[in-house]
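Quick heads-up: it's one chain on its own, the form predicted on its own, in structure tokens.
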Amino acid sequence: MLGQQRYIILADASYSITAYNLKIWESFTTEIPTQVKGGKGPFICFVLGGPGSGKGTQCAKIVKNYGLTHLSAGELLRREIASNSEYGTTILNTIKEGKIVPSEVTVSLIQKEMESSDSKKFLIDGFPRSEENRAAFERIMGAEPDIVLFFDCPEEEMVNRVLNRNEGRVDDNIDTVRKRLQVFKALNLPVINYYARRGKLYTINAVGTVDEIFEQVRAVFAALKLVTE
């Protein structure tokens, strides 16, 4: 089950941080409690996609027919930025310093959140990122995903998607729009694909409508009468 582990940050290019930083993100992860409540381990769906691949959209209607708690990494993240904890603060300064906030770190965040929650189905929207993501994920958690739902989306059209929706993002530019592209292919497609070698993935074809979508959605959560009892 999920143990009470210390995390060590090693100080490579991507991951140094001040010797002050490291002794607050060694008790920030020694702070989580030794188990998920209940006897069995909780129901866990991944959302993978690209940017504009519309996975957002289908998470909300996923929530509302199927019951399931929705966290993303990147929200979690940015409420703890703003509580203006201390840790959030580390966090911020973090990525202030153009460095990348640790995969333990994140799955923390996620951990203390499905521990504090009454519900034992969860939906994690945009996490793993990458390999180094899912490999802190399931030896910190314990666990593997159940599923992991795949928005797959042609690249021209997630880059329209994102350029015509308008929720007053900074990085809501062509170019740094296909820059999230690239930096997604090289770093999730190897998730994907490893969860495709172990049998847990679910392609769904991002293009249509919204209700179109979600109708290959129903589809896959209609064979897991699990997740809606």
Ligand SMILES: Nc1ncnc2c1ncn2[C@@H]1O[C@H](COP(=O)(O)OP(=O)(O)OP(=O)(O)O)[C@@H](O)[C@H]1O
Contents of the next structure:
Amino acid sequence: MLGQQRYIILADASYSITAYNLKIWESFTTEIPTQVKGGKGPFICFVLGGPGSGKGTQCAKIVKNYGLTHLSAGELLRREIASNSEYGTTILNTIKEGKIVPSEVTVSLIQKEMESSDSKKFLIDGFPRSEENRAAFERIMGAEPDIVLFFDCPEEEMVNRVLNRNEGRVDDNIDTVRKRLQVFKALNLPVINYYARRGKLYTINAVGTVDEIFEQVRAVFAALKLVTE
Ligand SMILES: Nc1ncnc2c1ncn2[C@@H]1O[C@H](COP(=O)(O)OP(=O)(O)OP(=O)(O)O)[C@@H](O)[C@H]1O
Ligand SMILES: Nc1ccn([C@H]2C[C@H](O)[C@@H](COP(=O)(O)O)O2)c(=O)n1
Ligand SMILES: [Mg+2]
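Now that the form predicted on its own has been shown, please provide the structure of the form predicted in complex with the ligand.
Entire complex below, previous chain first.
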């Protein structure tokens, strides 16, 4: 077996096939560790999934229910654009193209937020988007995530959600969404596979109502109560 996949089993919401049919995930277990935090640093949960898979929506519910500090990489980059910083134009053009901003820029924004916060538990949304992102975080922060949530959603559903989002984002148009999906498959799925192999990945079926999806998230966090209290 190359990788380990953890599925959350609910009475009426179990499934075993991901929208991307990631083949290395062969094991099937209901086992969830009751204590995942052994080291000294803060608890870190990465939140991954394609564009429009519902990461931000579910993060808001996690914050409300479990009090983690939410850092959205995309929001930090958009804030940088809005503040006309030295990287603003480069970031804007990269986002319009559906591409990924250089890792040093994104990690430095995340680092600033983490280091200026008193929080001991972080929800890092939309990061890492690539192996380069992942390696830069480990190198600069000297830390790895404790767990990784993957919101697994079919492409058609993601496209519909993004095109109906109505938040005025420059990347919420069909051309950019198609490019973002290509980038997701080429660069982000390998990272998701990496965490599956490390036994850190929790796959959530991202189809259903917001509350139905959150029940799967709740099952993960309920089992992790030692670190989230
Ligand atoms: N379960 C759901 N069913 C239907 N619509 C949803 C669901 N979850 C979220 N949405 C809607 O889909 C859109 C995208 O959701 P959200 O912004 O949370 O996705 P995201 O994964 O953060 O996307 P991005 O990577 O582009 O930031 C939003 O308009 C949100 O209200
Ligand atoms: N690690 C990241 C996260 C985000 N970006 C850029 C590229 C994304 O398309 C855009 C929006 O992010 P989202 O709000 O959808 O999470 O921000 C990046 O380059 N690197
Ligand atoms: Mg988002």
